[in-house]
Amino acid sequence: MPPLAVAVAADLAVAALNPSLDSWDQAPGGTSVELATLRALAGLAGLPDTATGTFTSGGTESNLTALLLARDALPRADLADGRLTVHCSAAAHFSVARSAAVLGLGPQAVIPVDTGPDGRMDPRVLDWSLNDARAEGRTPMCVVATAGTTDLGAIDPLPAVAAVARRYRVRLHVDAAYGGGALFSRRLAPLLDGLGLADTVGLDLHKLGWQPVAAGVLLVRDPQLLAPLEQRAAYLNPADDQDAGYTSLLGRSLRTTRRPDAFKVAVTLRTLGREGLGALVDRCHELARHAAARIAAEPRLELTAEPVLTTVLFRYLPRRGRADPVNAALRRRLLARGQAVVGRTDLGDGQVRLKLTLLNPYSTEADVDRLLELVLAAGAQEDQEPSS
């Protein structure tokens, strides 16, 4: 993901100036760009405008976040019994799991639901899902939506989800780490509906956003949801100065000193506004679907799925042997050369599968056909191998 210049050089200007977050004194500027950063995104969320939130290391720590607050909001007796449960779709971003991990929940807190041919959550096995738990008499804490997976770009369907989670009174989180970036596209936010109804979204601008990492956000609806992280120190944020209008983002993360990183997404957001990045967005998705066109008219290559946001899933197709090995020997072939990076994932199936993440609005048509070319020419050259 090759960062926008401007963004570069303003994270350049916040790593001269090294202020922190963890006070008002220490950062007047950058606290006052990172709620009016958040209010700007929240808006275009869909969030209410009294929306907020705060600026994290990445999506994993947006997740970890979201849960430690759905789980602090819970009635005492309920943590108690330690059989609290999450609930999201099979092919949710493993920090979920780590992160009810991280927070204690135990193995079995995480219950995958079934995803649909095309990855997305089924709405019925959730609800399913919620009210099989309440009969075993465990609590479900939250339920995590996946505004594009990191295979398929699948975005779970949003309205669908919120309204079962509605039904069940449960904390909804949507992490829309890498989907997020859509919402920059009038073309592609659209798929992003229902988003707005989430108690809280996760972000990472580090994808479709091209800003130097970190760039993660944790967005909530209400800015209640975070009282679970308030805190007090009298040489950081005593209470007067907070009275008197000193506002102080100590209460907001589960990080004390935190870099003002919402400047060179604010910079970002100034420099080239929605309709800028949206081209951005838009570009990727339309080098996407060149190569899943090219993909899919060449005979020794196998198209998974047509791409819904920017990564591209594919097979080679062996002339003889199986395509699982040669898949990962040409992958390594590629990657051995310096010839190419080419992505590879398993959809749970046991099979290889190539992956090309296509994050760079500058690269051109050709360069992902001489890209497949690559592909083909290392797969031949398997094929040709005795141990294929």
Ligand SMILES: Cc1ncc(COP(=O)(O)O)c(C=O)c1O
Contents of the next structure:
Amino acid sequence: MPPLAVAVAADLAVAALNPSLDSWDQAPGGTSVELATLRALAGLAGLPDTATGTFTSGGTESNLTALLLARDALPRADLADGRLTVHCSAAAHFSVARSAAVLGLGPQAVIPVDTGPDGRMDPRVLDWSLNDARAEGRTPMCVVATAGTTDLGAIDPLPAVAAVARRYRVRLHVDAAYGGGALFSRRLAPLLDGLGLADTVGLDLHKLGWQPVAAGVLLVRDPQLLAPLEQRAAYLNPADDQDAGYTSLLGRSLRTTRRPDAFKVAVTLRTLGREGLGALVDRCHELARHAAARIAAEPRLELTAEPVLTTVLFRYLPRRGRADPVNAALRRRLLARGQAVVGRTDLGDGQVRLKLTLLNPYSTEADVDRLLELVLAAGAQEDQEPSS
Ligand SMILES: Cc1ncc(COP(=O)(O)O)c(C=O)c1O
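Structure of the form predicted together with this ligand, please, following the form predicted on its own?
Okay, now the whole complex, with that chain kicking things off.
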């Protein structure tokens, strides 16, 4: 993803000054900027005025921290081995399962909830899955909804999922690492209605936010939710300093030394504003729609689904033989020749799909057309002389 020049410039200043957010005295400015930026992002997400959070290294750390907060909010008696469950869609990012493993929740902890054909979590299945877990004597610890799955960009039905989580009194985390950027776009933001009902929200502005890595965020609807991370270190955040208004962010993060990644985000928001970032999001969405229309009109290509955000999944339809090895090989052919980098994935059905992740707002429709021509040409070559 191409980072914005203003964000790179701001990050350069951070690199030069090298402050760290683990104590107020090392980063008074960075501390204030992080808190103000979190407020702005929480407002955009529709969270209440009480909301705050922390910057993270990305979507993975946001998910890990959210699950840790959910686990450590439970009464001790519920923490018995193997009893806690996490309910997320089958299309949730793998970092949810990895986080559960890191937290020692056991291999059976993550219960995948079926998605519909559109890749969105089915709230009725979520309801059954929570009910079953309780009936088996287990303790649902967290529901993780995804706002923008990595492949299809599918956004779980947030209001319905929130209603189910509320009914079972279970913590709701929304992984909006990819889709959260749609909040900047007035056209796409309604897709995220209900985000403000979450207890915690993960964002990742190195995706649809064009920030240099790292630019992850974890928002919490109430500062109390951060209590499990509270940390007192005499050499960093003595209580009387804190009481005197020298705020420390030490007790908000799994990390100790931490760059003020909020600074580049704040500078970007000040420079481009929501409208400016929204225009970039809209532009990428338009490119995705253009690619989808072009694919749908091409007999040798098969569009998997209309794009929700900025990813487009498709396949080349070979003249003979199985599509999977041909698609895998044509992609490698493009890579080997240095012609194009086309993504590859499968949706759990084992079928090889090609993937465009359109995150460069300065790409043009002509660039997309040229890319698809290269795919068609590589596919035709595979038809004639299959790679071994
Ligand atoms: C939905 C989702 N969640 C989490 C992540 C992980 O984010 P990161 O790579 O910044 O840790 C990704 C990355 O693609 C993602 O798409």
